[in-house]
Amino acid sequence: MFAFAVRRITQAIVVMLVISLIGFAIKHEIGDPVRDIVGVSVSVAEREALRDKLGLNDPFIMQYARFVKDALHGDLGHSFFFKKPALDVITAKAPATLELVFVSSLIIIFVSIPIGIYTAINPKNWFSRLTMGVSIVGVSIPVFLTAIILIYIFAVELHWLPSYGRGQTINIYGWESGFFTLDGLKHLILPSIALSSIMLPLFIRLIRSEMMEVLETEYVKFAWAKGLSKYRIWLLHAFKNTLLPVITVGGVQLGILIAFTILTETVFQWQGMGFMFLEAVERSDTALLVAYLIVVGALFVVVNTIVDIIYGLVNPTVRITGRK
């Protein structure tokens, strides 16, 4: 297991180096720190002198090595619009995005698991057929359209829930959270449902198909023959083995869920990392764009590495020293 973990961590480091190289290449080709620092009245000679001082005339490899060294020390550049380090800007916006992803993940888990199990056990039931039909529609509808429909129904027509913003937040040890205020929780409902709609149909269908396959295996038939209770067979023997592929897919989709917050946050004016990213695009804040790319990439890599290691612990058939 140790060799398996080391291999996965090594792969994660290589992936992060590739992401950092792509991010630096974007910054190197598009961004111009001198333009952001000086005004239009500065002469060409002064600009060149400043470029030499900043090391911008050094070879690409040397500049990239400096970039990696600074990144390891938490320096991902300076946002010219916010006039502060890019990582500080992202850190300030991260709580909103992480709360949104966390609540959406809870919705996916607590809705997809019971529905997936039920539809696998009763595949010909009217509810199962309806669920499968709705899930196909759900996969096809883009998240921004789902968000607009939710706003129209619950905010415009029914006036039950707010349609934009985070609502009232409180500061807990530097974390601006809406979890602990009623207004903050109300503002969290619609964006979380909209964001969860991306993955919810996928997980329902995945759990259903995997569980139906497991229910046809020999060891489940043997459990029936032994006279075990149906709930023990369904939940302990069948569902436990269904979780293995679900864990793998779940890790990948969690990273994608973080990326998809861009559309959700834009529709609901949710002041998180996704909304910040679009603002950075509009303002051509290259340093902030690259920092966002690296932070999101790091989150994606870390989550997938942890999921791989958990999968190796849960699944005894994983070859930890060989090809798998």
The other form holds:
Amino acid sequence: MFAFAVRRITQAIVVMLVISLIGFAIKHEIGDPVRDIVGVSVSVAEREALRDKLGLNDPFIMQYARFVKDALHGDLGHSFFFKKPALDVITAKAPATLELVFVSSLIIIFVSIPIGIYTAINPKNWFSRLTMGVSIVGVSIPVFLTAIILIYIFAVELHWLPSYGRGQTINIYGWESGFFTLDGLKHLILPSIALSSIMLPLFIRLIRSEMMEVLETEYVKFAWAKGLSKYRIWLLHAFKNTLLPVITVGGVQLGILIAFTILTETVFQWQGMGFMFLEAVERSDTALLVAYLIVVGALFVVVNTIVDIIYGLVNPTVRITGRK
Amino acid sequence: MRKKWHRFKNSYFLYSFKRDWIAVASFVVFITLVFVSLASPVLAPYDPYDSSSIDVMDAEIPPSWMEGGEERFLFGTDIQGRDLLSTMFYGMRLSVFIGCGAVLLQAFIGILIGMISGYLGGKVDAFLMRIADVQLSFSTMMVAIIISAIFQVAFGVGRYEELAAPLLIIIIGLAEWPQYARTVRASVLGEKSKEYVEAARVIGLSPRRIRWRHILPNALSPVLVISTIQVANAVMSEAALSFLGLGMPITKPSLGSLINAGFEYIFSGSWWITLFPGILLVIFVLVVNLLGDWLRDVMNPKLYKG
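Show the other one: the form predicted in complex with the partner chain, since we just had the form predicted alone.
Below, the chain from earlier opens the complete complex, with every other chain and molecule after it.
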């Protein structure tokens, strides 16, 4: 197990190095730190002097090594637009995205598990058929369209919920939170529903198919023969064994939610990392773009590594090949 | 030729197709949509790329059955005064074109890598599949957004918009090849140890010939199955990128950029600019997904479903 964990972590480090290399290459090829510092009226000679001073004329490898060293110290460069360290900009925006992902995951968990179990137990029931039908349609609707339709119905037509922004937030130890005001919670409803809509069909289908498989196994039949109550069999015996694949797939999918926050945040003007990333692209703010790439890359790698290690703990067969 | 047609007529494939009304219905819708999009220059009442026929005074006219709507514009007009129906036809043509192009590129890269990795095995295989794994774990959407963001910054917004269609094909192709590589590799691994490959080797055929002429044709059927679903994915990715402003510009709108353009006007009540392209997009993706599901059930290969 220890060897497996070490191999996993080594791989994570290699991936992080590759991501940082890509990030650095972008910065090196596209960004111009001199432009970020000086104005238009600075002469070419002065620019060259500045380039030398900043070490921009050093070989690629040396600059890359410096980049990694700085990154390890938490310095991911300076945002051209915000005139602040890029990492500060990102950490200021991160709470918004993380809260959105958190609420969406809660919705996904509390909606998909009961529905998944129900449809597995009663596969022929009209509700189950309806759910399966709706889930195919749901997979085919892009998340931004769901978001727009929600805005049109609940914000433009009915005026029930606000359509954009985070509303009123409270600062708790530097964490701008929308959880503790009514306004903030109201603003959370539509974006989190839109974001969870992309994963819900997938999770319901996953839980349903795993649960149906488990219900066919010998030990469940034995439990029936023993005369246990049906709820005990369904919820305690069968569901427990469905959870394993669901957790592993779920862990990875929740990471993927981050990708979809970019779309959701754009529609709702949600002031999170995804919205900031697109603004950085529009403003050609290379440093911020690269910093986002590295932070989100790290987030993905950490989540995936943890999920893999947990999976290795509960399912020893993967440790041998070291492959999913 | 006739014999082939006869064999096809009696095949299990056609039989199961005719029995499944969902598959038939989605196939009919799919063919209609593809036909409409290919024939859009003939079918569309107006040419949305022809700026001389566009009048800004016509902007934001509601659909013809609503109050203020005009006979000329069945589904109303968009913000630039273009007939929405014609613009949607042209937009779908672009979406289908980019989707299919991207799938061809993915299939090319994926089959090449999957083939090499499955046939050679060992270190090369481990390395290539690791890359595929890592890229998949980042989700194709994220990779596509990041590549297009990099391209946009590198090319500049103006140049990017000029080259948008081929660039989108490259972006989506690069983002989604691992699906193909994994499928092809799995099926090559299955074929490699079969007797006909052994026989070919004993005859003394070159490994290259065995790889491309003997193994590959037998490894292709799962590729066909995932191709349908990949087309749906590629169209969705294209729409998402265009919606983010990283895809087709509004002068040459795809369905995604039309939805994006309409979204800004939804607060003033012009819902049709967003809704109609949206419905068209959902219908297209839905029928392709349904066809893909049906195809998978018929061919029933054990596929990696990501």
